[in-house]
Protein chains: 2
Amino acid sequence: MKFAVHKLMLATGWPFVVILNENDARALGVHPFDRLNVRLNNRQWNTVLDVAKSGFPVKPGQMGVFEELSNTMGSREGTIVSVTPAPKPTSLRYIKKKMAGFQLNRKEIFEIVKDITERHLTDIEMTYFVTAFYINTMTENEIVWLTDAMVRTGRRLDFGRGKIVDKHCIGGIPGNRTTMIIVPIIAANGFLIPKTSSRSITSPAGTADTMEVLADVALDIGKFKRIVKKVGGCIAWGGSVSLAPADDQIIRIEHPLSIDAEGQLIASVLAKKASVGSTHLLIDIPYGLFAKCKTLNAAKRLGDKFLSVGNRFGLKTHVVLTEGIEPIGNGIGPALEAIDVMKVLANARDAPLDLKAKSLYLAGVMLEMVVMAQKGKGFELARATVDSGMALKKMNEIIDAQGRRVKDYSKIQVGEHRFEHCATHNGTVKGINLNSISSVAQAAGAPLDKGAGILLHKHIGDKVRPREKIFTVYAESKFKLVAAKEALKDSECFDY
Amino acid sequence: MKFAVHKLMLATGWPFVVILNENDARALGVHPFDRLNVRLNNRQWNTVLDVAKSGFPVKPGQMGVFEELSNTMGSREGTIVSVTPAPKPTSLRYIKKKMAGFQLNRKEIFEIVKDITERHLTDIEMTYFVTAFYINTMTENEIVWLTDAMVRTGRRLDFGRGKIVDKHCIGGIPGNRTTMIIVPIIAANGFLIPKTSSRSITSPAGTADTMEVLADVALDIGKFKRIVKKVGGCIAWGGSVSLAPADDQIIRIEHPLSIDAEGQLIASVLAKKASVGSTHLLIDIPYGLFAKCKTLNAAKRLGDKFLSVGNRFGLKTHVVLTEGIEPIGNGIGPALEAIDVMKVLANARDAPLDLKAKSLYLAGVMLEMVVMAQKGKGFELARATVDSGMALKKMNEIIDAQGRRVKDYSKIQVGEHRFEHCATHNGTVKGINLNSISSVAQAAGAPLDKGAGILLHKHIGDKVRPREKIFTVYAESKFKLVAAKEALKDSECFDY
């Protein structure tokens, strides 16, 4: 059937739709979903139908077009198309066979994720993906063949033959900045080391909001692959580098149930770590009662499908342990966690040891692995890069080739407005809500305010006296410095 | 935070969905298909957030509002309103419940039915729903609590105390058209009947398009309760009248990937049925290579389900299985199965026999049900009703009712286009592809074109001879009857 061609003033991202009025629909014997192709002086476009009940937005004979597919063709207001029903994606015909709970094979896992890649799938589609592998759990072969597959679909960067490290931390603990302070120590060895962090989702600070407060993240994929090169490592923004993007598809689908599935996961990490060509891989599974693994049982789990996923991949992978039960360093929130950083790697006499200690041992861990240190060596190299100043030399060409956003860490800038918590009554530390000093952090504005957040002058273990401060409230604003003291009150952040 | 209002000229149906700049998105900490409150003069929305990744078409400090919320608010271009991040719907949590295979109970099963109903779950979220539903399958509670929520979140008709008879066939035989018989049949007989019958999906033909040749169907609940008190009974378009609401968004998720969830099926049809206060409920399930059960035994199990469900629900249902191995009636498509149906209530030479008998043995067991009849003397009484003039009066007392469309049945229109398909050699007629046949008569422009479609002149075990008319496609336009041969052409569709 011909159409003409209604263009819409409005972007919906991927895949193409088109809106047809519903009596056309019906003679054209499709529905909602269903796929047209759209064909315009010898070109042709998969698209996706959407209907219009009434005759508003699109009339009878028109095809409403929005902006990205009607820049694509070329077509002006009234352009006449020829549309014909189109069979469906065949990833679609993998997707049921999963959620009949069988084994998909890796020709299979490749077509959906090129699917998801090439943007054929809908929301809905998607969805039945993410569902049927999460219901019906993944084998240790399909996860190696996802993993495989949003390699395969993404770009990827070749450093050569060298040893290329990368470090990954499974998350969920405040002020965890470790990636930071190993960066340069692993680069100031002599080793790449290319990393590609996250902003926060559901965290007063990711690693790419940290970073941002003293260099630019916000890296394209060649940027990133030079300043590798010349310096030897780097601190990007995961998402603008966009490695294996259909991963990136994938989270936002599992976002609105706060989905994390393992299988997903593992790959996910394994595949972006595959995708700038690393060698050996140092996996940090921090465990308690607020971190993403709440036992010692359940991130002994996860690390052993780490390791053997990992290596199967051909990733020398290492897996640390860690506690987790208070936030790593004093600061949380951009600046204040930046701040913590380079005080470390300065040496400062008020650097965090909790922060310096934890970052020497995964440093020295992956020294090991790519065996510039003896076994039980590798603390003492990393201890001796910092301390030498070496580390803090590399961090600062790093900052530089990144683009330089603040000239030392004095002047980093903190929230104006503050206040301090302080003890009602003696005690000793026991215990830190998490969630709570989250909450409050980022009531205050953290992480996109990034002189927001807490610096903690008490950890688990600290004596405290009734007047004495606990930690102090940073805010860029008056109104989410009152914001932040709402939220403190609703919660027990310290128990002593 | 405060944003103006950026009207976007288009509809997106529900639930309400608002585009906010991503920096903005940030600020408030929030994620694509996160909800947001939306507050003008002490009024409230609850919204689904989207993202504008530049600043079209919604820049930083406005919020892009769609066509129904921005009617429903009353808002302006540049109307200031306050937005706060809102808690996800609690029905999240069961939905995500039943993903990690727990069954749910009455109340988070109506919890989850009601937010459907109320449009409150996007299409990722009841997705969600319709597979874990899927994949871990429902036990008989569940699809009791579901039937049950889905009827108690829609509108009930009451008719009083007396017996309400009512037919569901699960479908998929091409020229089925018992219901047309039987509604006017066991309306004559002093029952009532308030029959909502479905368009086609994929089929050349659903008993609403057909009932439309002859009045019609697109019938307000109002309107059809009206005509039932009044005549006993009526045969309408489901999608107008609009019971249990909840199972239209099921059914419209499940369509991309042809999911035909057994415990959503039996949910939706007694659902609808118990909708309409039915008393008496029978259900016909065809089998055979063609139909949805490909076996008897698929068809008793699924009718054993029916059987148990229905009864718990207070329901008293019968459940026939019926060999589904050819077309029943000659006519296929709108017009001519119309016909087809008003020979057999006209008692006209030449009425399809066949068509006769399933009507009269299905109206026969509906009559015993209702004790109207005694066991085994059903079928005499329902062709006595028949051949008494008595069902043909009723059928016209129902079309006047609907709002009759054409005089009488000599007067339907059938497409003026034709060929004919002949046999090519001698041969007994020893199956029939229904598939074939219903992609022809769809090609030739059913069921959108009332008078396209296929007429029958062989039926299985008939002999055929060389150049002998086996059937006569029919089409409304000479490109439709091409089109029609075409698809012929890829397809046998009578082995003989």
The other form holds:
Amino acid sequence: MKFAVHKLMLATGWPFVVILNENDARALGVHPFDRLNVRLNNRQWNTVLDVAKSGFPVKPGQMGVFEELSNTMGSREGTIVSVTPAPKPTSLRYIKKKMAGFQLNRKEIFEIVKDITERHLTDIEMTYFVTAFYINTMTENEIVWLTDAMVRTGRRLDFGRGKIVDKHCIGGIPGNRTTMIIVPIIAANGFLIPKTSSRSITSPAGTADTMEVLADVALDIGKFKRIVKKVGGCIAWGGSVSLAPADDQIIRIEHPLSIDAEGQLIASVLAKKASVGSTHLLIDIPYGLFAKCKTLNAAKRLGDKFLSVGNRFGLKTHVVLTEGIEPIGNGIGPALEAIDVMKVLANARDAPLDLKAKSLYLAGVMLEMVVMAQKGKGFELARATVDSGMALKKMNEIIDAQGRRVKDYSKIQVGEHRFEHCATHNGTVKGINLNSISSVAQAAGAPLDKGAGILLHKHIGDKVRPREKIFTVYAESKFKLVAAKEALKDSECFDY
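Now that we've seen the form predicted in complex with another copy of the chain, could you pull up the form predicted alone?
Single chain only below; no partners, no other molecules.
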């Protein structure tokens, strides 16, 4: 059938969506969410159908086209296009197969990832994919094939040099911004460390959210590569550089579901590392009651899977298991975490010692992995790199290269609306509920509001007295401060 394009000046995201009048859809024999092929000038686009129940906004004989498809087609108002029903993507059969508990082969997984990359699946269909792999555990082969498919459907970098070092923490612990300290330490010692990081999935801030306070993180792949070659390191948002792009679409679906399936987690991490040509990789796996791995044994099992899959990709992988019973650092939320990072690099007297110690330990292990330091001497080299100011100098080079946003870290703005949560009695902090702390920080607006979050004044083992500050909540609006207070009413953040 032929239809006249009616341009709808709205952007809906992906995949391409078109709207037909209810009578036209009935005549074509299609229903909402069916696929349609749209043809114009010997070109064809696969689209998803929505149906208008009245003559608004699409009249009979018209096809409503949103901005993304209109711009891609180069169509004008009234342009005549041919429309025919199209079969649904074959990959949906494979998603249903996994939902039923069956294992998938290499070809089936590649078809799913290819359709995700090419935006052929709707958010609903991708949700089924994420849920299927969350409920039905992936085999090692499935993880390897998913990783490989993510790499092959994206771009790959070649820096033309020997050792490319990288690091990843599986997350789950508020604060814990070790990456932003480790990258300049490694780069200052002469190694390339092209770090792509995620925005938050389940926490008040991801590394990309925090780095964005200091510098631009939405870098295209060309700028990313130039920065790494020029200054040795970069901390960019992975979604902007088109490396393993299917992973970013999967993360987008995982975020509102607050799930992070183990197999997808491993594939997500290793695909990004393989895409930048990493040769040496450190994996930090925190464990604890509120961490993603609840026990040491669970952390060991996950670590073994990382090692096994990493080795199949030729990555020299080292796993470190770290205790994750409380936030690392004092700040929780992008701006507050950025302040912590810069205090550590600047050797400030009030720098959080736990964040500094963990960062130096992990950086030391990495320096030993690349034989820059003898075994057992990496920590000393990492500490010397920070104490000498070399790490801070390198971090400033990275920030300048990416596009500096603040001249002085002491001028970083936090939310102007705040309240202090104080102790009601004497005691010693015995535990911190990481889920509750994260919930309060998110209610305050983190990570979308950069200045929102929580500043801790006490950690496990610290003594508290009545009316003494335990933490301060920051928000950028009065409304969100009220929301944080409401979240706090339902939470027991500190046990003392």
